[in-house]
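Presented below, as structure tokens, is a lone chain in the form predicted alone.
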Amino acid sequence: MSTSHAVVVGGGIAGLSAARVLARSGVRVTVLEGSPRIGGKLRVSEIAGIPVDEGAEAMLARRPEGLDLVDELGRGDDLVHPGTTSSAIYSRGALRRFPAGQVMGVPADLRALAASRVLSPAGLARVPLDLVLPETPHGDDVSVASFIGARLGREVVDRLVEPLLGGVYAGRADLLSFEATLPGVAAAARTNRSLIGAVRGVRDAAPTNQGPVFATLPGGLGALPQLVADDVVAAGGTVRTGATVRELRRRDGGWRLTIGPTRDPEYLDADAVVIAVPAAPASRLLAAEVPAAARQLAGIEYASMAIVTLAYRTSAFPRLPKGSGYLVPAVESDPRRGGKGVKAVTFSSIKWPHLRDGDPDVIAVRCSIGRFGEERTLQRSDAELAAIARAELAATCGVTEAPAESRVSRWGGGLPQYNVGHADRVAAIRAAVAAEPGLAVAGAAYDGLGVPACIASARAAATRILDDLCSREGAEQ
């Protein structure tokens, strides 16, 4: 195959990855970013001379995935793991640990729960309603909210289940999909008329020594897509940023892409075509060829949030955070306390225990603000976002200290919604892709965000590519 030529457009870690498989099968590769660096999401600087994530900061270390990537890359033996993953959650008033027993905030141990306190007593009484309620009927997908509610109360929606998809998600638990966000619970429910009982044999069949739950790079997991650029460019692949691709044609039985400003087009023909780039550029670039995968794509919407970055002094702590960080309900969003628009707190000196090797008198603080439908809250300037953050920590930790250096990392429309029929959708778009010789997609858009499902995603489709390749180079020998 090495005188054929995939494009891969989009230069985050999806199309990056898929780049490196089809670059290491001897595939000619060319990766086109519109944007003026490569890494999508995930992207590193130093703050207080620290260099702390903008973007994700960790990939799951119980899919294979991320952890393959790195080791293929060499890097397997610098992965570090937290040294904590103990969080809590603000309900109530107060910061609580979040209750054990529980999967994605789905209780398993009613003991753990009351004992937590995150609940009201109303809404406490009305959890173990679920072990005797009948059945909820099994049809179409529902939303987190519709299902979970059902069975358990509104509040273990708003106080367990929401904040923690929010910070997967940063979306609404009455619009995503009980069966793409919480799949392993889905199945399982169909098998059990108890909520409760089906998310407690979730748990007994888990592993009982899975390892570390997360792990990231020294540098930061924003190091991670240099690393994946450089070794396709070792492999004879081609790394383009500042290229956006405006449209994608069929020619001659590959395709033609048109790079650039419409006053001065570029354009470039290729074998295959991989898009990995979100839904709503894929849709526009889809729409001549496979209107049917377009119109799907259009259908994908996406949540905006910002990422405050405070590096403070450990003396403005009047003790020093115990745990990795803490969520914030929707629902506890009041602006009397100051916290308006903080969904989550992480800690990450304390998290991430060698960040405090470079100055042990520094704790890094990311707060995550806004969630889907608060663009407004993220209109707001730098200077107030940050100030918003800090009256979080004043109001929560304590701190009235103000902080060293602050950073504010917006992202626009960087999370997709795996809104109520989510799975269909995407069947939609992946069959009708599919019935385009030399096509595929990846990404986040699809079957996870995390970094290691971006990288599974990246992989088919490569895989798809390689074989379409073979089967013409077969046909024509």
Ligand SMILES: Cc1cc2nc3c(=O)[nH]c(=O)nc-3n(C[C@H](O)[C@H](O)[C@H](O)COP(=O)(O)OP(=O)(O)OC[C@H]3O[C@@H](n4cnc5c(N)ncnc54)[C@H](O)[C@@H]3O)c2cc1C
Second form
Amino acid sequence: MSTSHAVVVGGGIAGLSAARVLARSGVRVTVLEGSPRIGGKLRVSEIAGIPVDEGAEAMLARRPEGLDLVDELGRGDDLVHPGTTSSAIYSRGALRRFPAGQVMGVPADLRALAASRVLSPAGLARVPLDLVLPETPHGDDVSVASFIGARLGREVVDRLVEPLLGGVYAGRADLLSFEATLPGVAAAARTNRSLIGAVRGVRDAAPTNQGPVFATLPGGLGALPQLVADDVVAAGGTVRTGATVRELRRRDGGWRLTIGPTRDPEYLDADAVVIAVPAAPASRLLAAEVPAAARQLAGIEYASMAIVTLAYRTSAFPRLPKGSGYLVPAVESDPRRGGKGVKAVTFSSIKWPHLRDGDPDVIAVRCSIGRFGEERTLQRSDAELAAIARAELAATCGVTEAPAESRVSRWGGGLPQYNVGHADRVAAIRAAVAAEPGLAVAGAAYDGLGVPACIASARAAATRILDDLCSREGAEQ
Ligand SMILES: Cc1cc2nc3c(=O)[nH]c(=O)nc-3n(C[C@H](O)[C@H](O)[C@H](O)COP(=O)(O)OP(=O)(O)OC[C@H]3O[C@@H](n4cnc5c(N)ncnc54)[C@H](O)[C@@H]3O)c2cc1C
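Moving on from the form predicted alone, please list the structure of the form predicted in complex with the ligand.
Every chain and every other molecule in the complex is listed next, the one we just looked at coming first.
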């Protein structure tokens, strides 16, 4: 295998993870990252002297891939878990505890739902109709809002499901695919007339005592890419930054990549290529050789968002928050509906107690702004976005003091939208790519945008490349 050269385009967590598998299997690997730094949506920097993530901050610990990677890097013992996962939702003019007994906001426990007072009396009264309504067809795919709204009423969609999905996709329940964004619930709903019954089944089937839900590294999840890159280099691979790939063409049974500016191009030949970039650049790169995949990739839309991080002295809080944060439904926060724009608040120093070890007097708070279709909100200056975040905390936590420091991290086109038809689109992309020997795709655009899912897609891509290279080298001998 050592004679083969594989190029991985994109130095986010997917590209680096794929490169690591390839390098450790003896393949000569080059990672080409267009920006000046590796990591993509994983980035950490200090604010008021403590490391707080600017992008992804929590890795799901209920899937193995992220934890396994950290373990394999010899850092498993370093992993830290949230001090609390209790969260709230701003609904009907007040912060209310998120109701227990739900799956991605779809309620299984109607008493807990009533006690939370998240829904209006009319909205709450509508929910149990699900138990008597005839079956709701969902064909190949439907939107989250149309299926869940038909079963449980629009308020469940607006005030529970969409805010939770918004935390993952920054998307709209009217557009997001039921099958792609809630696969477990959608599968259960195929065999259960009642959605409440289906979700009860999903909850009953989940193992108990699963341990912590989330994990991160003490220096932030943004520290993970460098650990992976170091391992790639230790295994003989190369990681280049500032190397934007502009073109991918077939050449002598392998591939030729064009890197850098048109006036001064550089060419790199490879036996195999993993494309681990977001859908738009992946579409451009595949346009010449795999147009069927490129067309489908061009149809995947992205939401932009910004994270405003504010670092306060503890004394700024009349009462320190107890929970990890809260969500604000679009019906309460959408600027087009008169809201202020913040869609989620994370009390980072409460959620991650290790942050207070650095400086017990600093409370870092992350405010997320921007959903799919709210791009105008993000056209404001950093100072204006910080002011929106400060006003939010003043309103809900009574924090009127100025923060010691603030930071705005913008994520233009940060989150792929798994809209209705996503699974078919991905199947078409995969089929077109599978027909090309020595080519694979990986990353957030396909089968899950969480960090563990990206690592899983990277491993699958690397396995495919290894199989291709093996059969090719076997044929040449
Ligand atoms: C604000 C925010 C918060 C999030 N929070 C969480 C969270 O808490 N938990 C979680 O699990 N997930 C979270 N996510 C999602 C998760 O972080 C991402 O889906 C995941 O990191 C994407 O990894 P990736 O490698 O697929 O893509 P990316 O991170 O986008 O990496 C792709 C890389 O390719 C590079 N590139 C693009 N075009 C080219 C080219 N032509 N040539 C060379 N390089 C190129 C880019 O510069 C980039 O570095 C969050 C995402 C965002 C935006």
